[in-house]
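Only one chain is included here, represented as structure tokens and corresponding to the form predicted on its own.
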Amino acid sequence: MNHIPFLVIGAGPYSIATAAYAKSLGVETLVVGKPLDFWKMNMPRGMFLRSGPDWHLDARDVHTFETFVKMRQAAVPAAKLAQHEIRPVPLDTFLDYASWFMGQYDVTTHNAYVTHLAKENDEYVATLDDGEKIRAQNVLLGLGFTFFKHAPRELVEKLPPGSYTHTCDAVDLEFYRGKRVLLVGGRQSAFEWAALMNEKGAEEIHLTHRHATPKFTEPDWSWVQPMARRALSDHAWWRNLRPDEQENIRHDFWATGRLILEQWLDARVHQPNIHIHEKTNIVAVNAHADKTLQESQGKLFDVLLDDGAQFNVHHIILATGYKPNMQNVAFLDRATLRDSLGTVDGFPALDTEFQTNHKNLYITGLAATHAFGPFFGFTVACPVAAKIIGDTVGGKRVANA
């Protein structure tokens, strides 16, 4: 059994950012997971990110995204420079940056998945799907989004089995060529999936959402990074705010991220075969009654909305986001970890260094947003979490040396 001072489970942005910083401090670190796997497998090709070019992964502020882009732009002829602009940021460009960043810090990964994590005395034992076992003094759970896709119960109860899937499982957009699709949701992901599906040849697309359709405009994210970085000088600033102060910031962040759709989507979704049903709810969805039609076109579902609209579709896609619930993290040993893990509304209860109530077990990313603020669901806060966790683990290494 291998023994490692710092085991990082997951290889998403928060994980590789923390691993890179910990390694720069001299902490022996092992990352288990496939690099940016969720981003590669559960986000569609052609997608753009909402992040600003000043959002990056480096807690040392050296190997930033802007540095990577300038380096790449310098390598292309001036005539082709426009092809390498980063507003908006293409998914593939950020993936290239993440790979380059890992190389700068010599961050490599053990390309396996953890199937079981248990606490034994004062350490942790991880079992991997390749049969290997690893014992670690410190563990970081970089859980990302995989375990937390959200499908509202009141919605799912209206949908026939086999009629729907979540956006993160609907990324092979070529599959929807010639098909009719209903997207449930009215935020950025719903509209971007609609645009990409249409551009891949979907026959007809409907979007339904309970609220008014957000406006298409250029969002202002400039205030977000300075606020996220406040945690570097005061780890507890978010939790020390009054509830109404937290709510005001959440609202401002929500307004920027959810009450606005990116301007570059406007023309792409205002197409004759894309129908937007704002301020509507699904009343009923039933298997189409015409067996002959089903035999010729495949499985069909009749949809009724509460504004009276009726149409039939081949597929229903839930653009309903993600909601952390630590009980969904199945690899956590129930007896030694999961049942005794402190939580608040499904989120892990974390101290000011991202540590859970289990000593030396840390959690970062989306699951940390309750304790540290909404910024930690986005890459903007990767360097912040990396430095706080890295300094904590690195400080223990120095103290124990």
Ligand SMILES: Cc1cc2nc3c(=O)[nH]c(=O)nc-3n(C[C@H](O)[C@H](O)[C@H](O)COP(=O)(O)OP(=O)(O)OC[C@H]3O[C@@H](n4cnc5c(N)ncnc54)[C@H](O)[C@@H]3O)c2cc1C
Contents of the next structure:
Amino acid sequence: MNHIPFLVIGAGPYSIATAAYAKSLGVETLVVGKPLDFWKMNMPRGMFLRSGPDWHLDARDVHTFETFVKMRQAAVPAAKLAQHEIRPVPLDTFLDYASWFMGQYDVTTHNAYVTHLAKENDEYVATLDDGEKIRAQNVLLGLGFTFFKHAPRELVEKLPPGSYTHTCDAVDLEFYRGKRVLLVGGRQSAFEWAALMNEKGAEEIHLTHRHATPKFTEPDWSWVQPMARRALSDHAWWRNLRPDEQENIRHDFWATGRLILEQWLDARVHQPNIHIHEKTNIVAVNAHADKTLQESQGKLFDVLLDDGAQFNVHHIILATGYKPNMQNVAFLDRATLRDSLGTVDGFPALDTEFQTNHKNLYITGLAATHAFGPFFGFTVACPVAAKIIGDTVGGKRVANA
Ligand SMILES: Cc1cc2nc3c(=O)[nH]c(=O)nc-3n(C[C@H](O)[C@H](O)[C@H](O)COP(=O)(O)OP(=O)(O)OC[C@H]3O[C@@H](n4cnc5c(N)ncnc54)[C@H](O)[C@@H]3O)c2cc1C
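With the form predicted on its own in hand, show me what the form predicted together with this ligand looks like.
Starting with the chain above, the whole complex follows.
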């Protein structure tokens, strides 16, 4: 069995940022996971990022996204520069940056998944899907979004079994060519999926959301990075805010992220075959009664909205977001970890160093937003979490030397 001081589970932005920083401190670190696979497997090709190149992964602020972009642009002839335009940032450009960043810090990954993690005495034992076992003193869970798909119960109760898919499982948009689709949700991902599906040749797309359709405008994210970085000088900054102060910041973040749609989507979704049903709820969805039509067209579902709109679709896609609940993380051993993990409303309870109530077990990213603020659900806070966790794990190593 391999024995390692620092095991990082997951290979998304938060994990590789922390692994890079820990390695730079001389901490022997092993990352288990497939690099950026949520971005490669659960986001559609052709997607653009909402964030700009000013958000990066490096706790040392050296190998930044902007440095990468400048370096890449310098390598192309001026005539081709327009093709390397990065506003908005294409998904592939971010993936290239992440891969380059890993190279700068010599971060490699063991390309496997952890199927079981248990606590044994004061250490952790991970079992991988390739059969390997790893014993570790410190473990970071960089779980990201995969375990936390959210589908509101009151919505799902109205949908026939097998009629719906979450956006993160509906990324092969070619599949929807010639089909009619209902997207449930009214935020950026619902609209971006609609635009991309239309461009891939979907026949008809409906969007339903309970609220008014947000405005298409350029969001101002400039305040987010300085605020996310406050945790660097005061790890307890977020938790020491009054509840109303936290609420105001959450609201401002929500207003920037969710109450605005990117301007570059506007013309792409205002198309004759895209129907936006704002301020509507689904009343009922039933499998189409006409069996002969079903046979010729594949499965069909009749949809009735509360504004009286009726139409039928082949697929329903839930753009209903993500909500952490640590009980969903099935690979955590129930007896030694999961049942005894301290939580608040499904989120892990974390100390000011991202440590859970299980000593030397750390959790970062979206699951840490309750303890550290909403920024930790986005890449903007990768360097912050990396520095705090890396210094803590690295500091212990020095103390133990
Ligand atoms: C549609 C969409 C668009 C987004 N756009 C932006 C944007 O423009 N800008 C931005 O900053 N953020 C954006 N986000 C948020 C973005 O996903 C997060 O900022 C980022 O992914 C968080 O990184 P992470 O490392 O925490 O999680 P993830 O990227 O989700 O990575 C976690 C990784 O852990 C792996 N993993 C989980 N369990 C195991 C296991 N047992 N063994 C091994 N590996 C495991 C997963 O496979 C996954 O690859 C977007 C999210 C979505 C859904």
